[in-house]
Structure formats: C-alpha cells, structure tokens
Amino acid sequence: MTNELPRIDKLYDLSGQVAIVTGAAEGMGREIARYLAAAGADVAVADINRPGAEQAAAEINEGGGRGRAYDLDQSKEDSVVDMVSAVRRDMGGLHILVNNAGIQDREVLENTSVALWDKLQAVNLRGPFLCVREAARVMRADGTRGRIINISSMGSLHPIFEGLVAYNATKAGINALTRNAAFELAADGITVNAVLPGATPTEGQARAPGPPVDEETIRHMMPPLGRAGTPGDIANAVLFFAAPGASHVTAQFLVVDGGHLNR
C-alpha cells in the first residue's frame, strides 16, 4: 500500500467504451449522451426523431466527443433488435445502455382509455425491456461486464399529481425490471440500476398531451432544495452508475428529486 491518492479521474473514465442512450435527441437523454461522451465514451444517440438524433450526435462530435445517430422506435421489437445489432457492428461492441426514451401522455384515472394505457406500456415498459434483453445478449456474448441504467421516475414510488396513473404504472414496472435483470445478470458482472428523476422540466414533458397542470400543483411540486431538477442533475446520476467507480453497485434506485419524497 502506498500513500498515493486515488485517481478520481480514472473512476469516471469511460474511454474505449460504447454507450447507447435511447431518447437522446433532446431533454434528459441528450444531456446524458453529452456527459457520457465527455467521460470518453463513444455514444450511440438512438431516437425515433432522426433529425434530432443527428443534431445531438453532431454537437457531441463538434465538442470533441464521438457520437453517432441511430433510428429507434422502441415500441417495435424489430427496431430495437436492429438498432442494438447496428451499434455493435458499427462501433465495435456495447458496454453501457441507458434506457431513457419514454412518453408522459396524461389522463385522470376514470378517463384513461385502454389505448392510452397500452401506448404507454408499449413505449415505456416493453421498449426498455427489449433494450435490456438485446443489450444483455450482446454483453454476455462479448464477455462485457456492462452497465445498464434505466430511467424510472419519482412517481413510481409516490404519486405527485393527477393524470399519471398509466405513466407511473410503467415506471413502477421499470423498477421491477431493474431488480430482476440485476439478479439474472449479476453472474456475468453486468450491473443494472435505475435513476428516478423528480420534477425535471423537458421539451417532451411540455408537449405531452393531457390535462394541464395548474399553478398550485406546480408550486406544490417544488422540492425542499428550492428548485426543479435539470437534465444535468439526471446525467450526473447516470454517469455515477456507468462509471468504473460504481462496479460494485447493482439493483439500486437513485432518486434525484431535490428532497421531494422527504417532505
């Protein structure tokens, strides 16, 4: 043993690793992709919005990182399979998967249709399951002790406002997916964790159809730390789980909500 201090930069060095970030054309996904690229990863920017994905990848490249855009409609199995296969072929492997893509269509319980329920299940739960399955197949085949990080929600643990019955149900499913996948993949050294954002305004959230959120509800949603979350707050949490320093952490949930659940 020496007196040399730990190399903190090495604990967060992703050089030589390939990461897929779904839903990375904008919002939290875009910032997550930027953070992983800044740590040295080659990033596959996967999104149903191809022009947005191309722009996000271009910004990573212009900033000195390495990014590449891929088409992804994660509600369709073939699209997920093709995307993961293409990333492995084009970028030489797969070390990190960030399941960020999702939608937040809202409706109060008694007005929630089967069509709305099924749409959210397809995008927010079946899609991430497919991504985890395909990533696990690649990581196991290549002997990669990879990292899978799922983006869930604070709402999966406690309801915040009306209209999110279907959405929060999918995110509770993400929590179960995370723990069960972590259990099955641990023997291969693959970790699976989840980040649970609190109120974090994004472009997609602002566009989501459903009943408007009134000003009193918005005030109630302000966490004890006094501000809403930012995409960078979520990207920091993802980077922790993806980094070498978190190699002994799996099946965990990290709530990033400014202390909201501690009220």
Given for the second form:
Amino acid sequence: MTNELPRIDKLYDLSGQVAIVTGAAEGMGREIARYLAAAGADVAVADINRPGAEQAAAEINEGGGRGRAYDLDQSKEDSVVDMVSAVRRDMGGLHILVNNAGIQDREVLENTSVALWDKLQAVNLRGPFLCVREAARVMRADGTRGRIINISSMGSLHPIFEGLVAYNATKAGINALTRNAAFELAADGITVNAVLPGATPTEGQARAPGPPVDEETIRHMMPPLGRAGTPGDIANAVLFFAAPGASHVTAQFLVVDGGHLNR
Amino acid sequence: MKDDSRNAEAFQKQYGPWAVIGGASDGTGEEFARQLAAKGLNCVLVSRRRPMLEKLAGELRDESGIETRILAMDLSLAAAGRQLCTAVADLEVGLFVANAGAGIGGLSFVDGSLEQWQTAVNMNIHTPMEACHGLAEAMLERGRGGLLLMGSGVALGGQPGVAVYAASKAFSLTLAESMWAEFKPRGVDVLNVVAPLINTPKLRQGFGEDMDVSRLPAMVEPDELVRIALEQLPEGPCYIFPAGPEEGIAGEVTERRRARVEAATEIARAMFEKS
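What about the form predicted in complex with the partner chain, after the form predicted alone?
Every component of the complex follows; first up is the chain already shown.
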C-alpha cells in the first residue's frame, strides 16, 4: 500500500493521442479542440469551413498544441471516409472522435418541409453515424481502445422551445446511436458517450435560419445556475469522457445545462 | 546479374515506387509482396490482420531494404476502396494488386445468406473497383503503372457451389479487359490473372484436412503463380492458367479473349468516337 496520491495530471493526459473534432472551426467544436490539445492530444480540426478550420488549427499551434485542418462535409459519405482515412494516415492513428458538427435550422412543426427534415437528418445524424462507423473501423483495425464522444442536446430529452422538432429528432437519434455503438464496440474497449448541452450560445446557433428566439424565451431558458452555458462548459465534459480516467464509462449521457432539465 | 538489375530498373520505372497489395497477410498476397519487394518496390500491405502484416513488413525491410506501410483494414466493408485510396494518397502508387478475395466455397446459392453474398460482392467487386478507380487516375497522368487483378478460372463459366464467387470473378475479368483497352494505349498495364487452385493456407483451411486432393485439378504454388503473373503483367489483359476445364486450351482461350477485346475496341471507336 502506497500513500502516493492519484496523479490528476495523468488521469487527464492525452499525450500521444490523435483526436478528431468535427465542426471545430468555431463555437463549441473549436473550444473542444482547444481543450483536447491542451491535454496533449494532436487534434484534427475537421470542418466544412476550410479557412475557419485552418485558423482554429493555427491558434492551437500558436498556443503550443498541435492542430491540423481537414476538409469535412459530413453530409457526404466520401468526405467522411476520406477525412478519417487521411487523419489516420497523416497523424499515425485515431484515438478520440468528437462528433460535434451540426446545424440548427429551426422551423415549427407545421411548417417543417421534407427538405428541411432531410437536410437535418443528413448533417446531424447520418454524418455522425458515418464518422462513428469510420472511426470504429480504424480503431478496431489498429487495436485502439478509443473514445467516441457525440454532442447531442438536452432538447433530445425534453422540448425547450418551439421550432426544434426536426433538430431534436436528430439529436434523439444521436442518443440511440451512442448507446447502440457503445454496445457493439465495448468488446474492443472502445467507449461511446454523449454530452447533451443546454442553452449554449454559439456563432452557428446565432446564424441558423428560422424564427427569431424572443426575449421571453431567452428569459425562460436561463437555467437555475443563473447563467447560460459556454463552449468551455461543454469542452470540459468532453474532456472527461476522453480522458484516461474515464476508461470504464460508456453509453452515458452527460447533460450540461446548468440544471435546466431539473427545474 | 547485370541483366537482372536492368530488368529491376525497368520494372521499378513502370510500376514503382510504391505497390499496394490487398490481402497481403498470407498466401498469394504475401508472395506478391515478397517478389515485388525483391524487385525493389516499396510495399503497402493491406489486410485485417495487423500482427501478420507487421511481421511481414519487418522481413521485407530487412531482406530487400524497401519501405513499407501497414494498413490494417477490412476490405469487405462498404467504401473500403475509398478508405484505401485516401490512406495511400500521399504515396506515388505505381502498382495495385487486387488480391484480397472472399471465397465462400461449397455453399449452394440459396443456402448461403444474402448477407454472405453481399460481403463477397463488396470484397470482390466494389472494393477493387473503387481502388482501381481511385488509383488509376494518377497512373494515367504519369503515363505508367499497373493494375493486377487476381481472378479465377471460375470467371470463365458457371459452377455449382461458387455461384456468387464465380460471378464476381467474371466481373473482375471483364472489368480488367475493358480497363486494358482504355489504359494500355496510355501506358498503364492491366492484367487479370485467371488462376487455378493455389496452394495457400486459406485454400487448405477451406477444404479441410481430409480433402481428397487426387480428385482436384493440379494446384499451383503461390511463388510460381506470382512469378508468372508479374511476367504476364505487361501483356494483359488476362492470363489463363492451363488447369481444370482450360487445361489443354488455356493459351487458345487467352488469345481469343485478347482478340475479342481488340475487335470490340474497333467497334467501340465506331460507336463512341466522333469523327
């Protein structure tokens, strides 16, 4: 029996690991990429916005981490296959996948077109499915006990405000994807978990097409903890699932909503 | 000796500096890797079984002083050909050997599940097609290179117990002949090796220990098969081994198929080329 205390720095050390963060050119993804880089991971910044991805990667490098930009349009199978294969080739493997990329086009139920529904399914659910599939192939083939972390939404569990029928249906799909993938991949030591952010203002969300969110709704959305979520709150939760200390945690949902759903 | 080095130089010029070998962990694929390494080509070794690839890569580096890259992946999965191409996109690939194959022998068409057949179709059709498509473009731009598709005598006609395998090999043979007609004039060689039974671990495993060899057509050893295949690669579009039903007529059938492709090329010109 030794009296040595657990090394917290080791429990969160991602040195020598390669992480992909999708949608990392801005917002939550960018912050997640920065957190993982800060923990020592080599980070592939994958985004449909190439200049944004380059800039996010450059920032990581300037900060003393290692980042590299990759093109990704996750609504296209070829693009996902190429990105994952290229990361494995360039960076020597794949240990962590963070499925963060998504869009939040809003529309009330009765005005939701098939086109909008299909677009959200393609980007927010089929895209992450493809990323999980490709990552799982690489991790299994390489014998990597990898980590997959999907960004879902608290709205997948409970409606928050109007206009998110199609969006939250994709996020509920992400939850099922998470648990089923976790079930299939457990034998290979690969964990799959989800982070469910509450209201977390980001650039992408502000830009999303749809009815404006009125003042009353914004007041209603203030969680019991008294402030809106930040990308850093989400990145911290992702880091927990990615870290060596969480190797026995799989198929879990971590809601980061300031207590919103607990009111 | 001098001739050998001149030959090796010419071989490297046409098919180097990198070869990609699908299904390289044992048997015919391993033998392709050994002979290509001996000719001075760097080898990308592709298969599901990483430990076997690592062992082979180490031996090739030690024996031939070439570079290697290991690519552990399952070539029977959807979009695997695409994954393969991206994984080697930073290399100058001059030769692709489509050797990985799924052979589900002895099962009647209805007794095998559709899932089994679809996996075989992925492995034998989709993946090599995607890989040839992805790798040929750069070869054509360079005006040199080679595509070598491992085929089988069953491509030449139906056979019970191997229906989907035979049909997939027929696809491979016809695809190779068509690519040959298109690529040969542009400097890229294409060959489908219409192989007999090859004495490999997979074959022995497939038939079981108690198989009665005397009832089978003659088997060829992997080293002999690979030597002949690489010799025939500049000729194309197919080389039929004299075995089984083709035993006495392989040369004639090979010639006839080539003549047919040449005649069909003329017809295609008349059909598709604007005067």
